[in-house]
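Just one chain is shown here, as structure tokens, and it is the form predicted on its own.
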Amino acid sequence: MIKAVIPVAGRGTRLLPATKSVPKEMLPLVDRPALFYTVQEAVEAGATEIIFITSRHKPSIEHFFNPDPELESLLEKKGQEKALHEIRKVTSLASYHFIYQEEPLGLGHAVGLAKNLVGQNPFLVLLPDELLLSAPSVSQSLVQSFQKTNQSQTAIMWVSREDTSKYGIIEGEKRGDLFYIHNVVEKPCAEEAPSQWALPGRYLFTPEIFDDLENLSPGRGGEIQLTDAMTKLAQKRGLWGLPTTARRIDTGNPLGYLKAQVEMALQRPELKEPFLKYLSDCQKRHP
């Protein structure tokens, strides 16, 4: 049994004004919230419990993943079996827990809040802004890799030197198919980056990381940085980097959100052909 932690407390300022009233994670990709795809990835990797680190500004997240008997009764009376099946599928994917992050103190702080619910088992962390498209999923690959090393894992992807300032960047050495990590640097400039291997937002940690998080002082931006705890974990207990070639889309900005819409639509057999025709027609109208 494995649990997954999904931090969703951020305000989504890159997608304002839409996210003033609607959480960025609840903006739809076709007819499902973006967050649904992250949860689905975690479940397919073996997670049976999902721990959301959320905010009191986002009650719609809880409402979406919890049962709605009144709506289910209405759909049943109207004979809308397909819609009924879809909403019941969402609530039955896993057990859901919600923890409030009262102040925006950083990703490391958010993950640390899950300590009591995680317990003594390894757990996944998935950042929902990052849509990673691959088969098997990146989370599934992390679970498989963990079974070989029994030590914490992080997905890593190759980025251009100019883009290192957008990510956590690892310093490590290649050992077989993995990288043994010595250090993780948060958003270094190109000149100071120890490598071009970046963190795309998928992790599998042993619970020892909570000890490192609890003893951290604020780092970059005055926040508790997950990357700082990862460095401590790497130096004391071991941390491996699993290279991935998954296609990454940042759904937290307008262009990335539009790309994600297209990708999710093209994965739907009933939408693919008419949507491709529409896109072709659009290109003709807007050369």
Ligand code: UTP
The other form holds:
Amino acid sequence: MIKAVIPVAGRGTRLLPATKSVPKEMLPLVDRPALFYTVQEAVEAGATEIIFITSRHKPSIEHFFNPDPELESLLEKKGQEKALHEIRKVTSLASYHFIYQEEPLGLGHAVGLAKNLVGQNPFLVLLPDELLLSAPSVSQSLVQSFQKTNQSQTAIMWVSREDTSKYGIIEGEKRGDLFYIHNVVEKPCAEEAPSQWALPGRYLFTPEIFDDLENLSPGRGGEIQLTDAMTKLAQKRGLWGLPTTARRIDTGNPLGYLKAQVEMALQRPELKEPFLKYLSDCQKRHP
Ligand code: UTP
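Same protein, the form predicted together with uridine 5'-triphosphate (UTP) this time rather than the form predicted on its own?
Expanding to the full complex; the earlier chain stays at the top.
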């Protein structure tokens, strides 16, 4: 039994104008919001409680995960069993909590708000705009790997030198299958990056991270950075990197969003064949 924190309070500026009125996490991949896949990953890794750090500008997230008795009775009356089953599945996957981040002060600030609800146990953090495709999922692997160290863990992924400026990058040493982390640098340029091991947005923290998140001054970009707290955690208590070869798609920009759409469509048996045929026809029409 584990809790998962999913921060969704950012403004999603890279997907404007759509995200002016629709949260990026609620943009659909095929027929369910992108955020649903993140919740599913957390639940499959053992999470029974999901803590969303959300914004008052995003009421549709709560609406999606909370029961809607009116809609359910309408579907019952109309005999739409399949749709009824689908929406009940969403509401019964886990218990959901919503904490408001009044201003998007940074990812570190967002995670810190979960302190009281998380309590004294280790917890997962999943960034929903990072789609990580692998079996078992990266969150499942983190939960498994935690048994070995009983210390905080983050997934790490090898990236090209040119891409280090898009991620948190670790400095650490390999110990067995894991990396022992000394330091985490937020979005360093290629020349300053201490390695090419990047953070793809999946973490399993012990609650001590909350002490390191408290009183943190704004870091890079004027935001309260989770990576700054991770450095403190690494230096005081231990933080491990678990390498992953999962395929990563950043769904928070137009090309990434399109790629995620294609991937999720191809995972649906009833859509795969006609959709592939359509894509191949598209390629012929747009050589
Ligand atoms: P991002 O920086 O990728 O998301 O944060 P963003 O700020 O919404 O997107 P852009 O860059 O403006 O397009 C990673 C995750 O952390 C959440 C975001 O909602 C996203 O899921 N986040 C970020 C918060 O919840 N609060 C914050 O203060 C910052």
